[in-house]
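There is one chain below, alone, in structure tokens, taken in the form predicted on its own.
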Amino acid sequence: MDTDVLIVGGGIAGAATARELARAGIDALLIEQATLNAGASGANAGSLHAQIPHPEFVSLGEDWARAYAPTIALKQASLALWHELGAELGPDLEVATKGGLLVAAHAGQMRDIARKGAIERAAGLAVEMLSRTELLRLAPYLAEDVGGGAVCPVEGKANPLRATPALARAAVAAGARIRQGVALLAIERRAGGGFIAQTSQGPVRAGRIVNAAGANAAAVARMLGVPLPLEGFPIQVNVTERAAPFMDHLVYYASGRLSLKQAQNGTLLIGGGWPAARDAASGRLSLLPQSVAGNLAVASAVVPAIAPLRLVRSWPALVNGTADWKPVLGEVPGVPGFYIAVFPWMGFTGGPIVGRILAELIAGRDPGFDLRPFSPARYAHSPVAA
């Protein structure tokens, strides 16, 4: 299993990186401790985001939003790659970007949305304020008492059950190798450069390593004494029975956590980061009934047509998050050949651009972005978690 580049993690970032490296003629081996797409890449609600997240803007403020704003360029580039993937890998990815709507309940929230929109437009993102009348004309399925909102035309959705497997198949077709059921146990630096990764299936000698392990990325970094203040956060998602098509947009709500969209098959995917439960001893995830009820109540208040639909399924997922919400991308200072590929909170959106950037860096080419805001160097003086 020796390789030039060892990729740790079989989610969308890992699969995208494997595909990009293989297409560049670079030998790549991806290992996944469970099965491909078993984590957040396959368990998320399929939203493709571009905006600054509104709840965090309200709670963390404009200074945080301005520091976060460079991430917008990465998300926009990733959305463009999503369309390329849809054309190349087929319509099964269900890539559609009909716009994202941030809905306000009252005038105070409209002022918050306007402040956020100014920062987004300064970062190059098209965001347009909408009056109540304009919003209802664009989205007549919304509750009549909405107070207005904003539209971001580039946002949308894709199918999380199909995206990572399709990228993995494309990676293998281009020459990458993928091994599932292979747990990473330890990493040692070799005296002459490169690494030896101890795995459940034996040692792997690698010239370079890409840490694309999602919520487990901090544990992988810890094997080399690298600080990465990243945690796994349990959230949950709901899906309704099928309904006749009536909404094309990705919908958010300024008065409560909500991401809402209708899939191609007619089901409504309802999320927004509502918490799930995680057993401290086993790590097992489980649903919180109060989160199911709260999420559905918010969704029904914003889109009344959801209320009579039956809930088909709810499930938990573990997403990775950092305090500043910004991606962690690039080679770790002082550990040559060790790269981190993490796009916290919105990893499904960012997966394609993460793969492209990491492949460009490893190939010695300019990735086309100023990566200083996303460098692992910003954590150089953080403690390494025990």
Ligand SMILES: Cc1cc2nc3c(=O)[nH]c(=O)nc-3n(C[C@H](O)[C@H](O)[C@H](O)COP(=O)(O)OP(=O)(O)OC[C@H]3O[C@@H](n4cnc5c(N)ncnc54)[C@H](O)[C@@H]3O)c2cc1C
The other form holds:
Amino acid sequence: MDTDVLIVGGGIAGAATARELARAGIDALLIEQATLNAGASGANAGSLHAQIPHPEFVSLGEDWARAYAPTIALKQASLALWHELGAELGPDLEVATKGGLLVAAHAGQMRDIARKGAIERAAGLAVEMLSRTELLRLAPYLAEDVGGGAVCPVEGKANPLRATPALARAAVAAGARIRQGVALLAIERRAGGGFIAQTSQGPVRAGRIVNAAGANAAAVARMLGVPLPLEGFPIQVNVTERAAPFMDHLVYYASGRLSLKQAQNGTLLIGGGWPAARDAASGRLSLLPQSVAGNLAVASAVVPAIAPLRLVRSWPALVNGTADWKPVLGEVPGVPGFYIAVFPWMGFTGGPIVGRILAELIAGRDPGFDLRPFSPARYAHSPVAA
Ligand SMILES: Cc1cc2nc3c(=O)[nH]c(=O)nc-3n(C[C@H](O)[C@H](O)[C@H](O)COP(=O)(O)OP(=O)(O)OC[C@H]3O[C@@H](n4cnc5c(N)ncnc54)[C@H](O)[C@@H]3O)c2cc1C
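Could you switch over to the form predicted in complex with the ligand, since the one displayed so far is the form predicted on its own?
Below is the entire complex, every chain and molecule, led by the chain shown above.
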């Protein structure tokens, strides 16, 4: 299993990186401890985001939002890649970008939405304020008493059950190797450069390693004594029975956590980062009934047609989260050949650009972005996770 580049993690970040490396003619082996798409990439709500998340804008403030704003360029570039992937890998990915609507519950919230929009526009994102009348004209399915909102035309959705497997198939077709059921256990640095990765299937010699282990990326970084203050946060998503198509936007709410969209098969995906539970001893995830109820109540308040629909399924999963919400991308200073490929919180959206950037860096080319805000160097003085 020796390789030039060993990619750890078979989620969207790892699969996209494998595909890009193989297309660049670089030898790549991806190992996944479980099965492809077993982590957040196959359990997320399928939103393709571009805007600054509203709840965090309100709770963390404008300074945080300005520091986060360079991430918008990455998300926009990723959205462009999503369209290319949709065209190349087929309609199964269900890539559609009919716009994201941030809905205010009352006129008093329009000020926050406008302040956020100003930061987004300064970062190059098209965001347009909408009066209540304009919003209801665009989205007649919204509750009549909404207070107005904003539209971000580039946002949308894709199918998380299909995207990573499709990227992985494309990676293999381009020459990458993928091994499922292979866990990385430890990493040693070799004297002359490169690494020996100890895996559950034996040692692998690798010239470079890409840490695309999602919520487990801090543990993989720790194998080399590298600090990466990233955690897995348990959150949950709900899906309803099918309904005739009536909404094609991605909908957010300024008065409660919500990401809402109708999938191509008619089901409504209702999420927004509501907490799930994790058993401290076993690590086992379970649903929080109050999160299910709260999330559905918010969704029905914004889109009344949801209220009579039956809930078909709810599930918890771990999202990879960093405190500053910014991606962590690039080679770790002082550990040549060890790369981090983490797009937290909204990493389904970010997967394609993570793969492109990592492959460009590994190929020694300019990825075309100022990556300083996303450098692993920002954690140089953080403690290594216990
Ligand atoms: C419920 C939920 C809803 C979400 N909704 C959205 C959304 O709508 N839009 C959006 O953009 N983002 C969303 N996200 C976030 C998004 O899903 C993640 O940020 C993204 O999928 C992370 O991709 P990844 O490839 O980095 O990690 P993952 O998909 O978690 O993949 C990492 C893989 O690494 C493997 N691994 C870990 N350690 C090892 C090891 N030692 N050896 C081998 N393999 C290892 C794991 O088994 C896993 O398969 C959501 C997340 C959750 C949980």
